[in-house]
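This document starts with one chain, in the form predicted on its own, laid out as structure tokens.
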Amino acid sequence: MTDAFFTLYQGLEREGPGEAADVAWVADLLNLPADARICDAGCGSGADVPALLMAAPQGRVTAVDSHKPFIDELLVRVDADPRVTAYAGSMAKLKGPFDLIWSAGALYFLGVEKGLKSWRPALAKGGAVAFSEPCFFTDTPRDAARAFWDGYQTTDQAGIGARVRAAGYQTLATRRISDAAWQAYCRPLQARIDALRPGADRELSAVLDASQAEIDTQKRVGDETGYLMSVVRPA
């Protein structure tokens, strides 16, 4: 991760689209004991954390991202809570057990086979994992969608299934990730990128180009492509 892109994400709150509903939908179809152990891998700077939290009370949350200043603007996100432990690492090396591993956006980093078997023995007696990942909602997506994604092998609802049996897991069900959960990403951004244009030199304005044109691209093709979010667990 470039310094720039950093200077971008600093301080907020999402490093990608979510809501704090997304959290209560999977604890709620997993009906997640209060005091479930859980792991956000890949949790960035951790705004799903507070929902994790919501979720399981009197449990405990394990934030792991590789990039260690997202974990110090984590700890300051949760002032110390005892119930939190944060770490910077690799996600791919989890060591549970975990009744939820949450992935918001950052299984893709891995590929999910690859992503889902290395965490199977970090998954306690029936445990499960809850992650989102880059999905088309259309046999034909236009070029600017399969674009978005910049390369990586996107497919759809079905093809994302067959990943996860590959991996030897049952999806339990899914959800697409709402308009909401976008604009609570896309508008904080949008106004970091306006803030920072004056003055940017070149290696930052090449970083808010990038980030203005996923913006204006996703406005274009959101109702071809996004995340999905899946809900699985070892078969």
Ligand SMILES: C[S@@+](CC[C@H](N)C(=O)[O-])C[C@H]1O[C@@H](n2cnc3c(N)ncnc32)[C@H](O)[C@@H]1O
Given for the second form:
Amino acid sequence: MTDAFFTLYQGLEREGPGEAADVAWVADLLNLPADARICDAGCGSGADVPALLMAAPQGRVTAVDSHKPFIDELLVRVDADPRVTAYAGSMAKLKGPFDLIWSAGALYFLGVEKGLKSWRPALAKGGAVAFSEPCFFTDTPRDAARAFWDGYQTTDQAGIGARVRAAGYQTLATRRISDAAWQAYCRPLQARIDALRPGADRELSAVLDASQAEIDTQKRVGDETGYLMSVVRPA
Ligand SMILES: C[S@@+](CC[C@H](N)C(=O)[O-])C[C@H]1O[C@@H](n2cnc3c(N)ncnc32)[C@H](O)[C@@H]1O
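Return the form predicted in complex with this ligand of this protein as a structure block, the form predicted on its own having already been given.
Full complex below, order starting with the chain above.
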């Protein structure tokens, strides 16, 4: 992550769309025990950690992200909560056992099949993975919807299910990340872009332009593409 990119995201609530209701939905679905061991893989600055702790109040959350400044922000956010361990590192090498591996908008950096395979040894018996993943919600996404994911091999719900199966997992349930979650992510991002615009250097301006284009495109094609959350377990 470049300095300019971090300048844009520094201090924002989250680095991708999502909401506490997604965590509660997964916890209900799995009947997650109160003392669950959870990993937040690609945690960013830890937007989901408070909700994960609410879902498992006697549990533990291990949060990992490759970008150290996000981990520093996360540690401030959780205010030395002894239930949380956070470190900068690769989510491709998780050390479990975990009852739940939670990953909001991050698994696609590894690829669904490769990432799920790599996480399998870190899952406790009966453990599950919940991840949100770029998805097309129509058979005929417009070019702008395809371009939104910047070259990533985005597919539809059936395609994500096929990648899950290829990794040796079964899908328990899916749900779309809501429009409200997108708005809650985009609104503060827009305010930050507007605030940084005056006096931005070339590198920062390019990052702001790219982010503005992302917000504008999401408004136009949000009914055609977005994130699908899948809850999966080894088959
Ligand atoms: C779109 S952000 C989502 C962050 C957070 N989960 C959220 O929803 O706000 C994706 C995160 O994945 C992290 N990431 C990407 N590749 C990673 C890797 N191989 N290991 C650990 N973290 C990674 C990035 O640094 C970034 O913080």
